[in-house]
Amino acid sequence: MEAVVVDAGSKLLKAGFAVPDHPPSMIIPTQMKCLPADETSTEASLHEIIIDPVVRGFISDWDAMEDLLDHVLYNGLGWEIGNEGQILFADPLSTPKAAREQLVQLMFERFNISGFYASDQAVLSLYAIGRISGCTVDIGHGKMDIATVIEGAVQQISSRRFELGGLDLTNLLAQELGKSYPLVNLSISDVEKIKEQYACCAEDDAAYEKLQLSCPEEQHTLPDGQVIKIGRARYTVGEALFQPSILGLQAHGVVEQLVHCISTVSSENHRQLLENTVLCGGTASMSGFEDRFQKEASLCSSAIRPCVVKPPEYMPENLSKFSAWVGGAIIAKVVFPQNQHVTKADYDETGPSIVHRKCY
């Protein structure tokens, strides 16, 4: 049986059996509804609890995580109690030790796992385009992961967490979007589905400006069958990336910040960071996003001009979207039969611990 891989992000979980040139077989929500036991179906549908198990890519809610891996494995992939496999998970950058070392736990005592392996996703990012070196650019629905990658180790000291993602652009267009039409009720989830269909961003901060003043507008149909038109808003969420004071963030944008991480490693290995970079996460697939970064990179006053990196053809569509979880794939096809992982013998005889000396 082949391992399993999975990438629990803020939003979606990817998960499935490690084939490296294929997309993963679940991606589901990761937010869950918790229905109170003691209420009837129709009472318990008005006061259904909304549970995050992962915030900001972090493991928050280990019980709910644990019933929605439990769901995964089981229902979704078909493992048998008694006859677990092996599985690896892709950790976002700067995960605290103490959060690796109760996931393992949780593995190995609550499911019974055979094998374990983890490793950072910047890493497993690179390895899905075939890099062991490189940048990547990290936007996902609850943060921004700038990480710097030098043959497969993250460079901890030169990467940078950014609190900033999907969730924060999809808030803000509900504020763009409720000035227009402050009679309208929009839910978070009509305006995330607007936020995907729509959200775009400018050729430069010139454009930018221009649209400002004068921007097409779309229109769109509401579930309750009302119309609103989509114009501005649109632009100003692609462009809270590259100008973070629209958030009334002091930061400066997602370029200058790679630039920064950079600037900030040995100049011997600019070369081959500045040449391999790789843009991933559901929030970096918005509509002219690659485009501007790449003019912007090309425009860096520096001599550090990040220049990014496409897919090769043979690996799916939308690789941008879970390429974490293909890299995983990617060395799940390697550690495991090459005996590199935490066996169950390893976790009984050393416990957690065993996870900072075996992986990353």
The other form holds:
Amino acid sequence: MEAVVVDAGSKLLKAGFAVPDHPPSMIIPTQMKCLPADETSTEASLHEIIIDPVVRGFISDWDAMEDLLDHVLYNGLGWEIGNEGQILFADPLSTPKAAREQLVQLMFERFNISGFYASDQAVLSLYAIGRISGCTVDIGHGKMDIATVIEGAVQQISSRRFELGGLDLTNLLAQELGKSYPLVNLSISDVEKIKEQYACCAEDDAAYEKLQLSCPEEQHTLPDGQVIKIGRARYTVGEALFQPSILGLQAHGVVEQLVHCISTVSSENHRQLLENTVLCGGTASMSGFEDRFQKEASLCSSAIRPCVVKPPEYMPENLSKFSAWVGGAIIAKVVFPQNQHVTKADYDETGPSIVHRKCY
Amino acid sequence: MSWQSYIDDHLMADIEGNHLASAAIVGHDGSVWAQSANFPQFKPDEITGIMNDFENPGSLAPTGLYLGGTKYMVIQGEPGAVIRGKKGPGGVTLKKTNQALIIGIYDEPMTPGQCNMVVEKIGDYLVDQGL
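Output block for the form predicted in complex with the partner chain, input the form predicted on its own:
Whole complex next, starting from this chain.
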């Protein structure tokens, strides 16, 4: 049986058997609904509680995560109780030690797996495009990680995590639409869908300024039948990544942040990092983002100019939405057969702290 | 048990078919308590740099970790307890105990995980003994 690879994001959980060069077989929303135990109530739908097991990239609700993994492994991927296999997890940058230990404990004690490995999402995204060194700009739903990786090891000192992601852009869009349509009742999930359909990045900041003054509007029909027009708000959402002041944040845009991170690495490695820059994550697949990023990068005044790398042709389309998962599938083929993973025996002997020794 | 037997019987022992390239137990001041035959000769200021990194984690990362003149790239360790360095397919793990430093240098086919297991296990044992 192949090993299972899981990348649990704040919005989408990617899971599947480790078959390289293929997308994950399961891409499901991480968000769960808690149905009330009392089914006699006729107003049951009003008591539905929405639970997010993964917040800002980190697992925060362990009970919910356990239920979600149970569904994914036994129902989704067909694991049988008593015959559980090996599993590889993709961790975000700066995952707390305690969280890594709790995950390995959960997997061995509750799910009785036979082998465990965890790797950083940044390292995995680079493996997916065939590199062991480079930088990744991973913009997900709940967080943005800018990481520098050299020979398969994340340089902690020059990597940064930002609590900024698609979620904040959705809220921004909701705010902008609320200004134009104060009386229309827009749910967050409606705005999320509008964002995915319409959000894009202007070519450069001059183009953005022009669009702010006059922008062609598109009509969109909401689920309840009302029609709204979406104009410059779609570009505002994309621009926020390059000008975080739009979100009210005192921070530099994404390209400057990357340049700053690279500059803290010793200069002999600069070229390697710059020539191998990967954009990944759901939010980074926004229309126009890559071109704008490359354009901003070429305008950099310093000697440090990132160059975005294209994925190999044999990789599935939309790789950036699940590059960490694909990298996990690639490395699973090496780690498990070569016994570099944490086995049940290792866990029983040393306990959860074994994850820091064997997986990094 | 003599310090040398910690090296010969434990640190340099086989784990899953592989063993460390060299190992040593040194004091925090750099004095050698025991070492394997081929352990590189290191300089006092290399130990100073290492001890400083245990106090101020991250201080070695910009310049790199030097041991016996060899430069290792600093990778994720455990602040204040373990420093790990990488050089191509090999590397080094340094574990700090109350009075000593356990150093294990590995090369392929040994994996970083295996080196960590050996070095840190001995380190944990010594810490339990108060050393």
